[in-house]
Structure formats: C-alpha cells, structure tokens
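Only one chain comes next, encoded as structure tokens, the form predicted alone.
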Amino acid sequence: MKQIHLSPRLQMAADMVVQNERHGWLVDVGTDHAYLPAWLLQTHREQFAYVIATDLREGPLDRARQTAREAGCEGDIDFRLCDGLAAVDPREADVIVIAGMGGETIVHILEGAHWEPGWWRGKGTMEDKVLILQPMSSMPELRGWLQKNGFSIEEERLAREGDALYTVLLVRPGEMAPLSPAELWAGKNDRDPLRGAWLDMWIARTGRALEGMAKAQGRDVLPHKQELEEVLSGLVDMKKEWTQWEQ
C-alpha cells in the first residue's frame, strides 16, 4: 500500500476537515488524483461514513481511482463524472472541499448544485454544510460572494509552497459582518504566521495594477482605479496593524 503525502496546500485544507468538529460524508470537489481524500481516509477513516468525489473530466477521475488502488482505499470512495456538486444530493454531504480552483469557478460550483434554491442561506439541513474552500485566483470575488449570499467565513489560514502563498476558508452557513475592501481582497488570518508576507504580495500585486492604471486612458479607468486605491490603503493599513502586533 503506498502512503500519501499531500502537498502543503492540500495538507492545510485537510487538517481543517480532520480539526473540524462536522464529519461523516464527505464531498471533494474537483478531486483531480484524489490524494486530499486518500490521504484523509489513511490516517482518519473513522471520522468519515461515506466519501464521494467528483470531477468534471474522465481522464482526472482514472487517474483518481489510481490514486485510491494504491493508497488501499477505492472501495471506500464514490467516484462521480460531474461538473461541481451537480450529481451530489445535499444529503449525501456533511463537508464540502473544493480546492485548488480560481474563486470565480467556486461561486460556478456553489451557485449550480442541483438543490433547493438558496440553500446556502440556512433553509432546512442546509445550515449544517461546512465548506472548505481553497481559492488560487479571484479571491475578491469569492469573499464578495460569500459575504452577499449568506455564508461566513469562520477561519483562515495560509501555507506557503516553494515560493507561493496559499490560503483556505473554512466557510458555513450564517451571517458574517461585512468585509472591507481590502479584507476582501487579503482576508482576516490575522494571527497566521505568514500573514505578514501574504500582504505584502496584495500590496505589491495591487500597487503593480496602480502603475499600469497610471498609464491608461479613458473615464472607465477612473473608477476602478478609485477602487483599487482604497484597496491599497487598507492593505497598508493592516499591514501596520500586523507588524505592531508582531513587536
């Protein structure tokens, strides 16, 4: 049997199942090889009743059950050819981990599951759903997202692989007090160890897109650039929170 080893990503996004107090079904999302819930299934299997896992494409699901053969576990997983949650009843889904996409493509699977119309917004059973979620791109848009459609965020974290930075949410049901523009864009892991560096990659990516504003022309440049100047004051602002909390 070979042992699974998960990335740091993957492996932040899986010790926030294993610490979460919900568990029974579970749901990965765009599994891809299938290593966060073989690894899971490793070294916590009591924790979980059922296991599915979806992709959107045969070739990633193959390469899943692969994954599974050597790992032990194949017939301990349900591997589903669909597009997000689309072939997942609610029922069959306690915690939701959806990892490793652009944030726009989180609110695609969020907004399609084939349940009852605004179930994120607590209806029924749907207050007990835990979403793990691990953006790579669009983060704003995400935390926007979540904020106007009844979900909160409870907790994140950071990660750091090579030279990049990651994050993952832990996201439920319920109300959240509204984000600032920057909190949109860099979150609130204010006590994260390498909160310090994730902002100064917000605060560079978000000056580099003010110089090239600089440059343009055209009334619809303006308000974006308002916009993005905001943003940036606000990072700077946090950042200056950050480090008189560090000293």
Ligand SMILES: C[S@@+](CC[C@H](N)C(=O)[O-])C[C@H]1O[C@@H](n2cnc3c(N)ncnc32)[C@H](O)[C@@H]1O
Contents of the next structure:
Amino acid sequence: MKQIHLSPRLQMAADMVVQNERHGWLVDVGTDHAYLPAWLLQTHREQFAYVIATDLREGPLDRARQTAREAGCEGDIDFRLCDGLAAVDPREADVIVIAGMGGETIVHILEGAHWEPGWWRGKGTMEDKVLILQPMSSMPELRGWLQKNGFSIEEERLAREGDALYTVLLVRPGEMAPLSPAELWAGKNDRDPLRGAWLDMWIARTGRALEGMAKAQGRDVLPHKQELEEVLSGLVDMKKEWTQWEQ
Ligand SMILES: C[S@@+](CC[C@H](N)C(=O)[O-])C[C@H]1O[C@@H](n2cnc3c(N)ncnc32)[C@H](O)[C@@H]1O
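Would you generate the structure of this protein in the form predicted in complex with the ligand, following the form predicted alone above?
Let's see the whole complex now, leading with the same chain.
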C-alpha cells in the first residue's frame, strides 16, 4: 500500500479538516488526484462517515481512482463526475473542501450548488456545514462573496511551498464583521508565523499594480486607482500592527 504524502498547501487544508470534523460526511470538490481524501482516509479513517470526491472531468477522476487504489481506500471514496456540488445532496455534505481553484470558480461552485437557499445552515439534527476553501486567485472576490452571502471566515492559515504562499480559509455560516478593503485582499490580521511575508507579498503586488496604473490615462482608471491606494494603505497598517505583535 502506498503511503500518501501531501504538499504543505494540501496538508494545511487536510489538517483544518481533521481539526473541524468529528464523524461526518466529507466532500472534496475538484479532487483531481484525490490526494487529500486518500490521506485523510489513511490517517484519520474513524473521523469520516462517508467520503465523496467530485471532479468536472473524467481524466482527473481516473487519476483519483488510481490514487485511491494504490492507497488502499478505493472502496471508501464515492467518485462523482459533476460540476462542483451538482451531483451532491446537501444531506451528504458536512465538510466541503474546495482547494486549488481560482476564487471565482469557488464562488461559481458555491452559487451553483442548486440547493435550497440557506443550505449551509444545518436543519433538524444536522449541524451547520463547514467549508475549507483554498483559493489560488481572486481572493477579494471570494471573501466579498462570502461576506455578502451569510458566511463567516473563522480562521485563515498560511502555507509555504518554495517561494509561493497559500491561504486556507475555514468558513462557517454566520455573521462576520465587515471586512475592510485591505482585509478583502489579504484576510484579517492574525498570529500566523507567515502573516508578515503574506502581507509583504500583497503590499508588493498592490504597489506594482499602482505603478502600472500611474502610466495609464483616462477617467475610468481613477476610481480603480483610488480603491487600490486604499487597499495599499490598509495593508501597510496591517503590517505595522503585525510587526508590533511580533515584538
Ligand atoms: C488544480 S486541481 C486541484 C486539485 C486539488 N483539489 C488540489 O488542491 O490539489 C483543480 C481540479 O478542479 C477541477 N475542477 C475545476 N472546476 C471544477 C468544477 N466546477 N467542478 C468540479 N471540479 C472542477 C479540475 O478538473 C481539476 O481536477
């Protein structure tokens, strides 16, 4: 039997699943190689009543089945070919992982669940759902959508792979204090040891975008520039706050 090893990014997502699930139904959306569910089943089998892995395409689902075969857990994963959660009933999902996709795709998947409004709230004996989201891009759009649609980002954890930093969001239904423009981009300040490097990355990216805009002309650029300046100033304040915490 092959032992599954996860990259730091997927390991962070898997650790957040383990910490937040007792004995429920797990859905890994866009599973590709199914490394995450296979690792969870190899190491924490007793924590899951049922595991579903979905993907939009046959190729990734074939790879997923192969990983599960090699890892000795093929019979423990229900593979479904579908767009996002389209072939999943809300009663089959306690924890939903959507990792390694753009923020806009994650929003598309959550919006397109075709479940009744408010599906994320538990009904009867069911508990509220937990979402573990790992966006690769479009983070302001994702955080903004979560805020507008009755979700609360309870925690964000960071992982490093080489020069790249990744964030993983733990999301539950509920009210969240409004996010500032900078928080929409970089998330709320917390004590994650990689937070300083994460803020530096966003400060550099925003600065570069503003430099690019300095050369651009036209009235339509101005509101976007002002918005980005507000983001940059908020990011710099968050970095100061974080540095003070660290001292
Ligand atoms: C980059 S891989 C990420 C795999 C894994 N979740 C991870 O984080 O390493 C993205 C996978 O999501 C799948 N995917 C993209 N859009 C999807 C959608 N709307 N519904 C289901 N799967 C989707 C792709 O086919 C691909 O296998």
